[in-house]
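Here's a solo chain for you in structure tokens, the form predicted on its own.
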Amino acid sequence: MARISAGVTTSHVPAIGVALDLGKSDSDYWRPVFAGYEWSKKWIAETKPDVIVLVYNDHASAFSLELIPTFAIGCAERFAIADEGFGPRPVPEVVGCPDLAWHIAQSTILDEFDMTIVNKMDVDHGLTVPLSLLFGRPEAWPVKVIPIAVNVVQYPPPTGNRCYLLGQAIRRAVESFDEDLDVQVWGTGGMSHQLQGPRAGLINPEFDHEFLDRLVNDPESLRSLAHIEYLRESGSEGIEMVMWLIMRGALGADVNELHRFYHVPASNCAVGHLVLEPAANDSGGPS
């Protein structure tokens, strides 16, 4: 059967792709935040996943105002790189799993949960940005994907609980599909950032460090964080975090933190970043 083994938490700036596709990961201002990234990428090196279950928001790559899903899955066989303004990112494409894909659909929406199904999908930074904090500049990623795409951009966003539910309704899709799978689930976006407005480039560290704290030992406590507290605590790209929640519920109730990393700044945002595995004796907990 297949099975969740890890979850992992990165922020996904777009002048972190930059950095890295014009050679300066290695200077001074970047090196603190490739770091912090270092042992992420021996310790994928090692366990080697299947597939990751990558949750991100679209950045009007795929989806514009004329359309706009809560959740889409993508489960499609490959994915292009996004044009966004400059030309795609000069990395691989993104190859798919469809057939893990289209179980975790069937699953989450005989569970309840309305999905957009998605056969076609150009991604963006906010999935290509994690890829390559992790594995690098390879030839080909050496691993199959299934972008997640949450609206987190278009008020309403989905709540912490939704996703947190959705999450969990991940590990029981996966845990019933029948192929030996080493299945890993990721949380993209944020953290505490502002783009535009009165307070652009407020970046909130106690918030920040306060989330990552309750997201691995307290997740049932932000599943009822509103969205007017990441709003005003963490910048109106905060929000992003809700993602975060995703990847939690899909571990289960207790989990063990292998790795955190937490930077100011990059870009004008802050960058937060966690590998968590489920612990071994989690069952999933309720829902």
Second form
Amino acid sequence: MARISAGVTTSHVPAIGVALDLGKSDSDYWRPVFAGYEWSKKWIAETKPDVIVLVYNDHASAFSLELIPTFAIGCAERFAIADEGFGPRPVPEVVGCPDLAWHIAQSTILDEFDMTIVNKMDVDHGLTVPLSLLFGRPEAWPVKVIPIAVNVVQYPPPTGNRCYLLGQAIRRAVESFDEDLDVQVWGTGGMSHQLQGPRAGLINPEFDHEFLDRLVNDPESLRSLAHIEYLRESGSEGIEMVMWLIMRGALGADVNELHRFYHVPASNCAVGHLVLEPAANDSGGPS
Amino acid sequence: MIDDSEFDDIPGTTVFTPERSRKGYHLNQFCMSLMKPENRERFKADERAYLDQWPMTEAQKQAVLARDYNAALHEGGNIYFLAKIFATDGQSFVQAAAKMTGMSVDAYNAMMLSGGRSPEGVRSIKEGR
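One more: the block was the form predicted on its own; return the form predicted in complex with the partner chain.
Now the complete complex, all chains and molecules, led by this one.
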């Protein structure tokens, strides 16, 4: 049977992709950012997952205002790299995992999560920057990826509670898939940042550290955190952190924290990164 | 009815509510068109003529021509859509954000390097915190 072996959260700052693509990752500005991922790169090279369910948000790349799915699951064989206004990032195309993706779509929809099924979707920095941070610059990505795009652009985004419950449903789906697959769930975006208006540049390390602590040890308490609180405390784009709750819901009640990294700044953002694994004794049922 | 007014209580912040999305639909869809290289070339060749192909308001067009992103937000633009304009100009999110705060890029970068803007005093207009 397939199993969820680990969860990863990371920011997906576009400038990180630009720094990597232009070979600037060793500059004084960027070195401390990439240093925070060295442990994780070694870890993932050793753990070799088969599939990553990668939760991210599309930044008006695949989805314009014509169509705004709250939760979209990519079921295609492959996903092209989006041109976000300056040409596509020079990274390999993303190879999907249609068998498992369709199974997750079926299972979660019958579990009453009304997913949008997507068979053609260009993927932007929200998906590719996390892959670059963990895998560097390979010729081809060494894993299959199931993109789950979450709307956090148009209000209202899904609630943190709904995201957490979807994570639990994804776990039930993965664990009912017959093939023996090692699956990781990644939640990306955040941490505190605001890209717009006179308040741009907002960073709140107190909020971020508390969010990291609670995500690991007390995720139940984050389920009721309202959108307005994310906006006030972590900046208008800090709302992306609701997506981390999908990852956390998929891991079960108790987790072991393997790695943590936090750094300010990367471009306009606070960078946060966790590597978690489900605790061995956890049954994975809803609490 | 759903009351979105709490979103207008955050200083210097424009939340992309249903009302703003409706107001900014054509502005944002114009921005999306700049994801194609041939459209970027046509826009750069004659910005006004390109904008006139879209059913946008004059205020929206002026905000684009002036690269006044705060005005564009006010007219219903969303930052991830507006990003297609500054990407077309070869500008980064830092350069655009600095402009929206009224700071020079150097001053903005210095603020970020020293830990960013504190949330202290910019959480709520009503509550003054």
